[in-house]
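The data below hold one chain only, encoded as structure tokens and taken in the form predicted on its own.
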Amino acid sequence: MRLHVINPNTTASMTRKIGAAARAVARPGTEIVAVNPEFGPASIEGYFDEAFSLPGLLDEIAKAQQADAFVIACFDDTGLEAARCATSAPVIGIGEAAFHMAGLIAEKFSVVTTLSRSIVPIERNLMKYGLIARCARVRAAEVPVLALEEEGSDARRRIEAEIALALEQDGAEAIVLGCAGMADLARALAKTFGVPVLDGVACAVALAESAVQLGLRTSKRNTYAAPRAKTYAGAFARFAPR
């Protein structure tokens, strides 16, 4: 099967890291195609960046005609609902995947994300998915997304400090890493702290593979139905569904 893993920001080094994390857990015979748009924000930190990333994300889906499933590799599940309208292939967001997987192995989990401005979007997603009661707390390490790509950054130290607090103060039994740019840290952090540390990219790949194996497709009845035919005008008209 072929899985397209889309990093909705334009930072190619992060896309390579995400692709490596996806391939590390993919089943034999699964092809991972990791891509990012050519236009849009360099990182997605809040609602404004999210809005500007959507045309590029949808364009990548439109170009991937042979994909069996898609993974959206942004922890805020950027454009997830729109993407499900754009294709009948399964579309898995790494945030939703990680939350569900964490709920299968721990009664309570905490999320450690990048910046404080991401806390409310993550909490709203948890409420939307019906999993807010399973989350002990959403914490921010106050690490800009692009700092995860910088040599010599203290990002890992800050993330480790928040994990320690989550275990000590929140009663967390597992940790969900709240950014695709943290994908390469999960295994080492799990070993350091002795609890499950979940990377959403890995979780989403596993769920996407399962959906394809089961022959599941995105329902086109009502909510995720294809967009109605209409004119899309302006600069982004060429990215509109056809």
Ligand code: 5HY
Contents of the next structure:
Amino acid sequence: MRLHVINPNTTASMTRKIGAAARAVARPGTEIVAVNPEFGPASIEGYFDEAFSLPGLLDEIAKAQQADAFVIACFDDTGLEAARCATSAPVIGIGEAAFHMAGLIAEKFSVVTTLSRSIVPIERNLMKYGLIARCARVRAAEVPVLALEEEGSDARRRIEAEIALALEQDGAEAIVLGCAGMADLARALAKTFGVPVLDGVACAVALAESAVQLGLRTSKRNTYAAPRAKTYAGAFARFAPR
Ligand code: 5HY
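For comparison with the form predicted on its own, please write out the form predicted together with the ligand.
Time for the whole complex; same chain goes first.
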């Protein structure tokens, strides 16, 4: 099978990191194609960037209609519902995947994301997915997303400090890493803290493979139905459903 893993920001080094994390857990017969748009924000930090990443995300999906499934590799699950309208293949968000997987192995989990501006969007996703009661707390390490790409940054130290607080104060039994850019840290952090630490990229790849194996496709009845034919004016004409 072929999984199309889309990093909705335009930072190629993060796309390579995401691709490596996906290939590390993919089954032998699974081809991972990791891509990012050529246009849009270099990182997605809150609602403004999410909005500006959507055209590029949807364009990547339109270009890859042969994929067996898609993973949206942004922890805010940016554009997840719109993406499900754009294809009949399964579309798995790394946030939603990590939340569900954490709920299978722990009663309560905390999320450690990058900046405080991402806390409410993640909390709202948890409510949307019906999992807010299983999340002890969504925390921010106060690390800009691109600091995770910088050699020698103090990002890892700040993430570790926030995980320690989550274990001390939240009653967290597992930790969900709240950024695709943290994908390479999960195994080491699990060893450091002795608790499950989940990376959404790995969780989403596993769930996407399962959906394909089960022969499941996105339902096109009502909510995720293909967009009705209409004019998409101006520069957005290229995004009209193909
Ligand atoms: C992500 N931003 O996974 C999110 C995480 C965040 O560019 N990739 C991004 O901080 O919201």
